[in-house]
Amino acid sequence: MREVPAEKITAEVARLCIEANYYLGEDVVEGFRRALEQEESPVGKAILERLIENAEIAAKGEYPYCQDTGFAVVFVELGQDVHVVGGSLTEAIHEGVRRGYAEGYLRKSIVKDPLRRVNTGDNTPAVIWTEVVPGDQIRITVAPKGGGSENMSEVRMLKPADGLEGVKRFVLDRVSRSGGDPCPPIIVGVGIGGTFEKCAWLAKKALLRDLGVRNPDPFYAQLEVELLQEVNKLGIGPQGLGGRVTALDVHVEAYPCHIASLPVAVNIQCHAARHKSAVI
């Protein structure tokens, strides 16, 4: 059994919190550049130019790319042959978020209670999703999630008879009703199947995939392409001011489900599509 000190996990999570907020992934910046080539609206083109410029300024100056530095959503792939020593995995991650948001001068956005609204002051607790996998390594991905795009997300329990066309209608309806609120160009994560909560998790996990990387199942890869084309026909455009590019990509993840159910979730990500990973 390989031993990993809790302090090492804390240090890595702190670093990932800072780097995710300062440095957009090259796949996202390249997505802006492709969108700039496709966009015809002068206003939309100007917005995309500013997004590219902002990404460069944030990276060079080591500033947060967006003022909303997000809820720290942490995905952990925990090798079954790893033993965390010197503390718990959960508290190590929370301490890493606490440290990263303080050292990186990142905005603290979390309230202790959803109704009494008192800020925790350190951006904890994180939302932690843990999967136990084969091996003796720990893969950690920190994905800061802003509130504006998260608010535009939705789960719907369709009937099995609604089928593929029902899924398409729901996705397009959700994006259409969101308009410019989630700061387009967006990335659309879609979870299909599982249960009520499983499809929501799938939709969020779908956002971690690099732009342009398709689902390995050709059926769902084709669905991603079709949905992206249909979303970009809605005319919402960059920042909701009209144009050809509403979404940079659509990612779909699927899971087996009950014969009586067809759960579908849409998790919308704004153009500040941030996530960084480390393997310990």
Contents of the next structure:
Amino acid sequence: MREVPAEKITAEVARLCIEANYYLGEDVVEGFRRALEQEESPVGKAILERLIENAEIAAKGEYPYCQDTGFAVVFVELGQDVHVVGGSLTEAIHEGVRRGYAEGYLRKSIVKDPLRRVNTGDNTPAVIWTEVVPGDQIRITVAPKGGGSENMSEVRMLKPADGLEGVKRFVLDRVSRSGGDPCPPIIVGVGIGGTFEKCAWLAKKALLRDLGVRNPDPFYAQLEVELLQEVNKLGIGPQGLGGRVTALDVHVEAYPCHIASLPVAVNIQCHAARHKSAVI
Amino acid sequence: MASEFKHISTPLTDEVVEGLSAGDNVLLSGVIYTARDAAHKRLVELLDKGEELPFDLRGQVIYYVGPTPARPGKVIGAAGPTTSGRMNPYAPRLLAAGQKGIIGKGEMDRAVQEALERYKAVYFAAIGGAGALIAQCVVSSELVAYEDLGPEAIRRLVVRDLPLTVAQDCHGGNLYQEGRRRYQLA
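Next block, the form predicted in complex with its partner chain, ref. the form predicted on its own:
And the full complex, kicking off with our chain again.
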């Protein structure tokens, strides 16, 4: 059994919170450059140019990329041969978020109670998803999720008879109704199958994949390409002000489901598609 | 690019507002006020009670933003717009009280559009997410009210050449709808 000190986890989570918010992935910046080649709207082009400029300014480390530095969503792949010592894994992660958001001058956007709405002041708690996997390592991914795009997300329980066409209709309907609110160009995470909550989790996990990386199953890879083309026919464009590029990519994840069910979730990600990982 | 921008400054007059059409790019300079969900709730409660607002709203522009904390030596942190649609229930009331401009992102509803037309006001879209870039246009920032709201407090900002696009104007123009129609293929 390999031992990992809780403090090590805290330090890594703090670092990942800061790095995710300051350094947009190269895949996303490259996505902007490709979008700039496809975009025909002058307003849309000007916006894409400014997003590249914004990423450059943020990467100097004085300002986060976006003022919504997000809910700290933390994905943990915990090796079953790891023993966390000197504290709990969960508290170590919360402490990492607390430290990262303070040291990085990141915005504290979490209220303690959804209806009584008093800010917790330190951006905790995080939302933590832990999967136990083989091995003796811990892989941690911090994905700060902004509220504007999260608000445009939805779960729908389709009927098996709705099939592939029903899934496509739902995804396009959800993106269409979102318009400019989720800060397009967006990345669309789609979770199909599992249960009510599993498909939502899959949709979020789909957003962790780098742009352009397709689902390993050719059937779903093809669906991703088709959905991307259809979404980009909607005309929503950068910031919703009209244009060819509404989404930079669509990622689909699937899971077995009940004979009675066809759950589908759409998790919309703004262009601030931030996620940073570390392996301990 | 620069030649395509109209330079305007606050406070906004009827003449300036009437001269703006959806799709125009502007560079805005002068004083603007920040407020988002919680601050709007309080402002409208004050209006309901017939009490004075914490600042003179007439001719002013409200920016829907909750910035990140400023680093030492910096005026402000990242300061991009938040989703304007959440302020739909409040905006017409404030426009009736003299507010002339809104800065945010995403379409505002029919009631806001009617208020823009009735009270001669304008809705500007800033680039959602471009928090680092926009921060560089902020010259000064001071707290005006509601410090307890943290990132949602009302601040008075002085901005220089803040890049904005007129999204909804006082003549019924709406770039969210017009732009989308222009590029829609399906």
